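The chain that follows stands alone, in the form predicted on its own, written as structure tokens.
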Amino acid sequence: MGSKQRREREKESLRRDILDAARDLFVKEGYENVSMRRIAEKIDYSPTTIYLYFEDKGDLLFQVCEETFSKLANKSESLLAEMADPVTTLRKIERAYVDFGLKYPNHYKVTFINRPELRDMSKYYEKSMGQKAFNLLKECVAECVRRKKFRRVDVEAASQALWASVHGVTALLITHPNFPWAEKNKLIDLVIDTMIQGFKV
């Protein structure tokens, strides 16, 4: 390996340690509560260092959020690429994202339960990963509809229930473990199918 490749190796490493350590910060402290130099001091570089890789605590937090998107994107991509009847496709990509959840509870409360509203919105999210997971959920929804599959529908609209309703389930089992929750697959499945059969023709 020549030394232009080990710097780049080692560079990703710093930038994987520094995305980990604040992943890790904002889910047992808040992201309020963190600053540049508390997620430096956990790595043991100066808060100068982390600059080098990301502007500000808003820019760390996106790419900790981009990270996660980006695993989803790239599921619903592949149950896209593969799709012969949408709705089964539609309920696979559903389960996904609820199975992702519960299996990186920590990705997932940094990037959509302890997130912070972010000031400007459109900055960090037009054309994020987060907008293209939206977006294949959005297309499958279409095909649905295209399809006969489902009846005439707001597709924004519809996919943005269809979201809510996921997010609710997977937020729910990582938050509150302890409730006296029906088998575990049974409610996510009934929630799902409950969704879907709702927009069936």
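Numbering follows the first chain given and starts at 1. None of the values given here were measured: they were computed from a predicted structure. Compared with the form predicted together with the DNA:
Hinge assignment between these two forms, with options 142, 68, 87, 34: the rigid parts meet at 68.
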Contents of the next structure:
2 protein chains.
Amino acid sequence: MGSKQRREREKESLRRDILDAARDLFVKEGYENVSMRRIAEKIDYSPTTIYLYFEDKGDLLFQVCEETFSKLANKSESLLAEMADPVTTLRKIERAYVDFGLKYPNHYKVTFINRPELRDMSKYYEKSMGQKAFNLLKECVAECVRRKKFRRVDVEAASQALWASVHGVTALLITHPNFPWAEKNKLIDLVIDTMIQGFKV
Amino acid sequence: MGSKQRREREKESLRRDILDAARDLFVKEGYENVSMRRIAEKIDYSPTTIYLYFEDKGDLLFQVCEETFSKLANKSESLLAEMADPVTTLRKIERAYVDFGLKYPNHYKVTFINRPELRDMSKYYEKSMGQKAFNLLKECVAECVRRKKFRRVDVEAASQALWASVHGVTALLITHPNFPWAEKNKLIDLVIDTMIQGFKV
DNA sequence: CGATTAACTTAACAGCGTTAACCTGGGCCC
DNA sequence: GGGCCCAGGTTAACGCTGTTAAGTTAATCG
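What about the form predicted together with the DNA, after the form predicted on its own?
So here's everything in the complex, that chain up top.
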């Protein structure tokens, strides 16, 4: 009785331990600098055990990132829920995006920057948390156009352009930390505000 | 005797062969997918010979990229030389930047996207070709402000913001080729034009 | 001619992701 | 209850990787 369920729970719990250990190491040292052997060591299992729970290192990474990115999606969702002025909300969403990237640089790296060519990926896009975050941004842009805060732009293209620009500043700040940047916050806001300004009627 | 000079020439020629072989492989297959052994094989030398000419794989990569990026710097330079309207020139420089990235995606990846943590790098910035290209962009922005085409923005910050946005669209197009992008050219121009619009007086 | 040295190679190290083969303990059926 | 199965874990190994230390060979120079 119930022992099947217990095994089930134990399996799930080990899966969790692997994910947590992996996230911890990925965040601290970056994807490429963490080996399967080190993750296994951290949880006192043999390296091959991980392969019983995840397809390969890339899969493990993807699962870790999905969990993290759901936080961003939630943040955006709540920002959208309490929207008053859509332009202000858009600004907040974009800012939250950049802040998220800078808070979890290694997660951001692996999902959006390095992207160790996770196969086709086209099927992943539809359900991934990163995609969800993008869709929320798009909704906000649509609202800006609807309420005539923005001129009548192609919502899809405009959203992609906004995403591209915030991705750009996030990625550069992460990957080129030693470049003589202008003050970080000023730069981030400048990118966001300039794009928004450019879309205004 | 000129034999010393001849040896010198031969050394230089082997260095060239290594660079050319490395570039060829990097471009075709990407940095991470090319091993020192394969580069060596291509030029019929032992892998360790490469280490007599380059510090390590990262150094080899850097040298290859510098050569490629000088093309971009030259292009920007000539665009700047034949400048009539600074805004138009700025647009062209930015567009050339993106086109360059899409033409040499693997070079762009390794210099600006992946950046396999080339040590401090802060010393490299001053003399690198990527930096030179950025300085030319900055000059153009300064001219836009000087001729009152742009409002009185912080030239340094504005240039960085422009760079960030074009980097963003370039990087995303390269690393996420399967994403359902709007029409490529339209998207690129939208990013560039929106930023420029946002900076106008 | 003999010694030095530059240029290159061979062999090896320590690590990697991943797979195949093996072990082992608990659940199930006869 | 005894034998079997098999889930869940292990050990050993393969074929890579970047890199270094030691060894070889050919040319140069006093």
